[in-house]
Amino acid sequence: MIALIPVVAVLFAASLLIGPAGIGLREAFLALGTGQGGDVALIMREIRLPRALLGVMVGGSLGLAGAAMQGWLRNPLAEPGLIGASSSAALGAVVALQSGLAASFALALPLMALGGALASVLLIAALAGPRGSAVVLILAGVAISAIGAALTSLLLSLSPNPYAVAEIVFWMMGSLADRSIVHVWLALPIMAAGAALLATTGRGLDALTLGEDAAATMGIPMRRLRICLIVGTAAVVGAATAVAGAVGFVGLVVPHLLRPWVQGVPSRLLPASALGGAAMVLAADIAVRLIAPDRDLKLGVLTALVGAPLFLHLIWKMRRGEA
């Protein structure tokens, strides 16, 4: 924690500071301080703030989010999407921009997203009902994942505008391009409502270690935590996607990097999952504008394209460490 929170606040810094514009250190501070300096002002708080603010929403959400679904579920394979509730939010955003309410209305993508994910946790409380195991629950969020994926691909084949085709697809690459201060404000009492709800499963997820008899024996409401783990994740995955696409491979990554350093304790990973994830979209975010500044490089991509080798190098690592 002491190595990683003024990480992400170099990061943070760093975001509001690099970009087409070449704005000095002073300069842009003055003018998101005081509002004062015409263009800076504009861009410094209309177009760099809110895309670092999101960048550490988005980042910690999903970092906390995976951290407490691989503590939940005691398996390091799982990862935020495993309940549906991102491929949800993705299809009521396709719908979204399919049916021209998002031309039409600019929060309409954005608010059918949250509904999406908001059916999704609705759909999996009544598949897995009130005493539904971890393995029905599971099983519920694989349908409703493999739902959402078939119903998108459907409206994307089935769609007669190719500019709508190109829209979605380049949405669901996942981006912090062109969000403005109105997406902060949307999705940040989503996310603020999940990650209270998952803070308070640290005790719980601890006792989890032992296996769910032993925390039944030891007091921890077995229910309760469950519906905390679902709601909360469904709340910051849902508000992620919404406002920033498909940004995959974080929740599933930065866990893994950082267990390590917790002793694999689950109640003290929460925390620093959050912050490496939050580190972890930041830094992509920097990279997309420094790698290809005149390309619309998307931050999914990127995050796909380290996200996916460094897992692959993990595997190795634990496949020599049991040899």
Contents of the next structure:
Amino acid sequence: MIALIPVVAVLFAASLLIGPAGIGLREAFLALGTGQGGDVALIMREIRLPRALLGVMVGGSLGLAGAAMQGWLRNPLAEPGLIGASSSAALGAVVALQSGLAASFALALPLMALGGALASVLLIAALAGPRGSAVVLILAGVAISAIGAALTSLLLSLSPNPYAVAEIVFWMMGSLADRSIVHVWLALPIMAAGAALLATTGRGLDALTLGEDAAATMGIPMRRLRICLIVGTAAVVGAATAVAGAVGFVGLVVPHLLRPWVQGVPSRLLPASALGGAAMVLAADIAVRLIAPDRDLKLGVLTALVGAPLFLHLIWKMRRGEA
Amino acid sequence: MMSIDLSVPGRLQAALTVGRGEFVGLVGPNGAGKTTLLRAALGLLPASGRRELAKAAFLPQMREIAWPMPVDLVVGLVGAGPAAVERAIVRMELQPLRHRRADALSGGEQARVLIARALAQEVPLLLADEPIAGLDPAAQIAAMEVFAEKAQAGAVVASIHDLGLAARFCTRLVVLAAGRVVADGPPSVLTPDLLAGVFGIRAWFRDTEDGPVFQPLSRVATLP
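Can you give me the structure for the form predicted in complex with the partner chain, which would complement the form predicted on its own we have just seen?
Following is the full complex, with the preceding chain placed first.
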């Protein structure tokens, strides 16, 4: 896990250095540090720094939430979107784009998306009740995801404005391009609060390895664990979706990939997966810029393009192990 | 160690007090309420009444090891100290398996890992739901010996289907039928009438020089 820290640091630095404006290494960091140097400082501080920071934050959030969800459900197919936060956040964003609010007020989109994520948490709590088992919560999450996706499609199909439709479709593919430092400040406190909640779940997730009954008798407060997991996941995933759109496969593949490195222990997987997620999103965002510098290749498209074959490879390896 | 008087509507109405040194075998046909009693005693399902319990470890009937963790990490799950883990591994004779992946072991080996995990908690009371089901004969006897030893310093309550092993190792049998305690006492409570009425079987049961021997023989016709 420690080995992932320098990887993230190197990718972060690379993300700062790669872009259409060719800026030298020394020049770049000097401008970043001092804020002097006119255009270069502007590019570093207003464009590249937010992009790199958001890459770490979004990737870390998705990796962490994915590890938490898989640990909680004891299922390697679980992913952060399972409780409906990402599709509700997407719905909020689509409403902002469709209604024109996003055009008149730049922060309307992330704020509406956060509102959507919050609504999904309230809805899931109302649906599942205080003693709801994991299965009930998941079914509630699936229902909320389906409603969110259906309403999004409804808005798209009824939209009188083809430009808004195009904008929505592109937004939903997920991207870190053209974000500002304001997006960082908006997402950071929510992600930090959510991550702090998820960080408290390690012991409970370890105990859950042996099933819910065993965990409860090992002194794990199951109700508190459930609340921390749902609210924490909704916060980090909602905030990630609000600033980056839908970035798929990170929360599913990264925990899966790193599990053997932490000997399967769920509490160790949480920080490892957060670092791994950050590394994957930073790398994908760099690749987006390198592969098609003049076209806006979407981040979410790339993570899915890379993530899906990786996942197939894992399945292939698993099959060989069982044979 | 444990004193409960619990009722779960439609499923259980039972009182049970277990003192230090007792190894209680919870027996009864399928659906008699053994699992319900254990789970209600631990507060895992809503039940009305009274329950007082020493610190307890629990072995659920469903054996589950969700992740590819090595055996020694499973035994130490949630804060057992390295010395306690070592004692439990030695007691369950798991040394040859300690670095193997626990989720890839056979069902019986997993059961032994989970028993070790419960022992490593080092609490006085152990509640176990069919802990010896699916073990080979030697492992069954070894597990019963471990429980009997554990009971000397605390108490063990285990639901068991094998009446022969229960009669040999338990200090006390509690017979459940339809959610109620119908017999409670030393293994000699397994009288022919009780066996016919509760289990619907006839059995050969004698005290021999090898200890009590119990062998089910045949079903008895149940009244329509």
